[in-house]
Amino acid sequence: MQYKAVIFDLDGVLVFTDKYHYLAWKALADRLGIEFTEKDNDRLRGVSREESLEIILEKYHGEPISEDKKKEYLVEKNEIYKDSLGDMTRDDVTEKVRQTLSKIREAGYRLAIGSSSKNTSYILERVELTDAFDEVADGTMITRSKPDPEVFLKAAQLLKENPSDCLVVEDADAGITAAHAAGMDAVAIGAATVSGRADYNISSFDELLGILHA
């Protein structure tokens, strides 16, 4: 096999929590008198919570905000977001995704999550997908978010695999950059296909099987 392991981003690849992130950030932005649209939300894909707040504050025109206050805002946003995640169920992951993950594992590949989200474990539990992965590397284990390769290198370390033997599946261009910086090939799905920078592009999750079986 060309690869020994597959590392998946979570949001936008396996589950879709964009709407929950958007509504949580918008609630905070509205309270601060900041215009925040779905187009603005697109800029937050694949970046850390802290970086996301700085992007939102680009439109802020009030009194200077202290670092301590920013930390309070981050906690506030995350509480709103986590409350909404409580509505997620097994149905938030398609059968196509579940069956494809199962077939990849049956073919002998090891599977891991490589996500900057600090809510990764909670989301996996809500959608009943925890047992699908051998390892989980997430935002609680890293200090630098994508496009830094840290989370993917952490996933490879947990899997005990060489980075060059790992294939990354991503929906964000920052994730493609991170994968390549880690020395890994990358599969783009969704928005990440636009740049053409990935090693492979797929339009449907199960097309991943064709790449791995080639």
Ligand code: BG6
The other form holds:
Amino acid sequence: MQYKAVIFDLDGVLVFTDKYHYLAWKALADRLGIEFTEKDNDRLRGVSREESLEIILEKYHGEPISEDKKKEYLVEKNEIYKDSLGDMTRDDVTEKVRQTLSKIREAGYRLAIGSSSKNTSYILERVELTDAFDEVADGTMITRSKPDPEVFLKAAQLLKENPSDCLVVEDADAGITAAHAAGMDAVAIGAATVSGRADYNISSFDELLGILHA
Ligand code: BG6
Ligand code: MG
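Give me the form predicted in complex with ligand BG6 now, not the form predicted alone.
Every chain and every other molecule in the complex is listed next, the one we just looked at coming first.
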């Protein structure tokens, strides 16, 4: 086997919470009179909450915003976002994703999450996916978010695998950069396929089975 473990990004790969991130940021941006499109949102994929706010504020031209005010905005965004997460159920993970994860595990691979999100555990519980993974590395365990490799190196460390034995699955350009910086190959799905920088591009989640011979 070319790889021993697979590290999955969460938002935009296993669950479509990327849509809820967008809507929550959009509500805040609208209130502040900042233009914010779905294309702008692609720049926030994989990036921490704090860095996302700074990217959104690049288009803000009003009075200077204090650090305390920024903290309030981060809380406000996360509250709007968590309201959407509260409606998620098991049905928010497709059967295709569940079955593909099971088949990969049955083929002998170890599975981990590598996500910048501090809401990772909550999301995995809501959609009943916690047990599908051997390890979880998330935004609560790192100091630098993607494109820094920290979260993927943390996942490899938890799995007790060499980085070069791990394959990353990502929808974020920042995530492809992070995987390569960690010494890992990367599979792109969705928005990350556009740049063509990943080692593999897939358009459907079950194409992973072909890559892994699972
Ligand atoms: C990543 C998302 O998974 O998590 C980013 O792609 C998000 O858009 C980041 O900003 C942090 O998420 P959270 O849930 O901690 O605000
Ligand atoms: Mg993602």
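Under this definition, the rigid core comprises the largest set of C-alpha atoms superposing within 1.5 Å between the forms. Keep in mind that this is a model prediction, so the values were computed, not measured. Residue numbers count along the first chain shown, from 1.
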Does residue 40 move appreciably between the two forms, meaning a CA displacement of 2 Å or more on the superposed rigid core? yes
